[in-house]
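Form predicted alone, single chain, as C-alpha cells, below.
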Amino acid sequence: MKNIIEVKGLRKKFGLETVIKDVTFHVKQGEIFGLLGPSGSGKTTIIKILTGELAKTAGEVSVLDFSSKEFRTSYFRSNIGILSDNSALYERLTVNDNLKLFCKLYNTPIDRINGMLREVQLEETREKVVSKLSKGMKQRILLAKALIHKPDLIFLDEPTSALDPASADHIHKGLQKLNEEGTTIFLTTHNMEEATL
C-alpha cells in the first residue's frame, strides 16, 4: 500500500511560540491512523495543516499526492472529508436542506442523504431545524456531512466527544465499515479507549 499522507519535519509557529516541532509520520492508503495526545498537544493544528486551513512553518507535507501548495484547491477538497472543531451547519435550515446543500457543493447525488441519515441513526430528524437539535445530534449530522461525498480520506478531530456511549459505539462501527470499504481514516483523540477501536 502506498502512503496517502507523508509528513517530514513538520513545524508550526504562532509568533514566537513553536507548537509543532519536527513531527514526522506517514499514513498508508486504507489505514485507520490514530493521532493520540492530550488536549493542547497540537493534534488539531496538524489536522488544520493537512487540510489546508493553516500553513506550515517548515517541513514537507503531502496528502493524496497533493503538495501543501495545492491544499486549497477544490479538487483536493473534493477528495477529503473533515469533521473538526470548525465544522459547522446552517442552524436555520433543516437537516435535509443542510445535507442537500453539501450534496450540491460536492456534486453528489441527493439520494445519498437517506443512507447517511440511517448510518448516523437520525432518519427521524430529516425535517427538523438544526438549531433545535442537541449537541450530540449536531455532531452526528456533521459526520454525515463529512462523509456524504464518499471521500477517499477523512479527517476526524475528536469525532465522538459530544456523543453518549451508545451513539459513539454506533459511529465507531460505521467508521470501521467505511474503512473496510476502502476509506482511509485519520483520527485524533485524547481518549485511549477510542484509539484502540
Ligand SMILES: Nc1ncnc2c1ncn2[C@@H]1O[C@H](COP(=O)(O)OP(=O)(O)O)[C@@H](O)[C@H]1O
Contents of the next structure:
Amino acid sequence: MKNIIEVKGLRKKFGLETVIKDVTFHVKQGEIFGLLGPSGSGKTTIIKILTGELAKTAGEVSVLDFSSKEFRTSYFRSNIGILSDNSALYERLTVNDNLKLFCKLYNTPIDRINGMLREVQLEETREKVVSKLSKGMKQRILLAKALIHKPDLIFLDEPTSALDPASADHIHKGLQKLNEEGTTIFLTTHNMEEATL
Ligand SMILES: Nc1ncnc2c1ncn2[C@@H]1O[C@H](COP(=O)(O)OP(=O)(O)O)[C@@H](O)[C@H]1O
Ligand SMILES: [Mg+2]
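Structure of the form predicted together with the ligand, please, following the form predicted alone?
Let us now look at the entire complex, which starts with that chain.
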C-alpha cells in the first residue's frame, strides 16, 4: 500500500522553544496509526500541522499527495476528517440539525445522516437536543460529524481521553469497523492500550 502521510525531519518552534524535533514517520493507506506520547510531547501540534491548522518550522510533510502549502484549501479539507478538542456541536440544536449543517458545509447528501448515526449506534438520538446527551454520546456524534463526508483519512486527537470505558469501547469498535471499510486512521493517545487498537 502506498504512503498516505509522509513526514520527514519535521520541526516546530513556538518562539524560541522547539517542541517538535526532527520527527520522521509515514502512514500507509488502510493503516490505523497511533501516535503515542505523554502530555506536552507535541501530539496535538503534529495533528494541527498535518491538517493545515499550524505551519511547520522545517521539514517535509505531505498528506494524501497534497503538500503542506495546499493544506488550507477546501479541496484538501473535503478529503480528511478531524476529531479534536476544537470539534464542537451546537448544543441547542438537535443531533439531526447539527449533522444537516455539516452536510451542507461539506456538500454531502443529508440522506447519509441515518446511516452515519447507525455506525456510531446512536440512531435513537436523532431528534434529541445535543445539550441533553452524555459526554460519551456527544463524542460519538462528533465522530459521526467528522465522517459524514466519507473522508479517506481521519485524524483523531485523543478521541477517548475523557470518556468512561464503555464509551471508549463504542468509539474503538466504530473505528475498527471504519478501518475495515478502508478508511485510514491517524490517532494520538497517551494510553498504551489505545495505541495497540
Ligand atoms: N500555540 C502554542 N504556542 C506556544 N506553545 C505551544 C502552543 N501549542 C502548544 N505549545 C507547546 O508545545 C508543546 C506540545 O504541546 P501539544 O502539541 O499540545 O502536546 P500534546 O498534544 O502531546 O499534549 C507543549 O509544551 C505546549 O505548551
Ligand atoms: Mg494534545
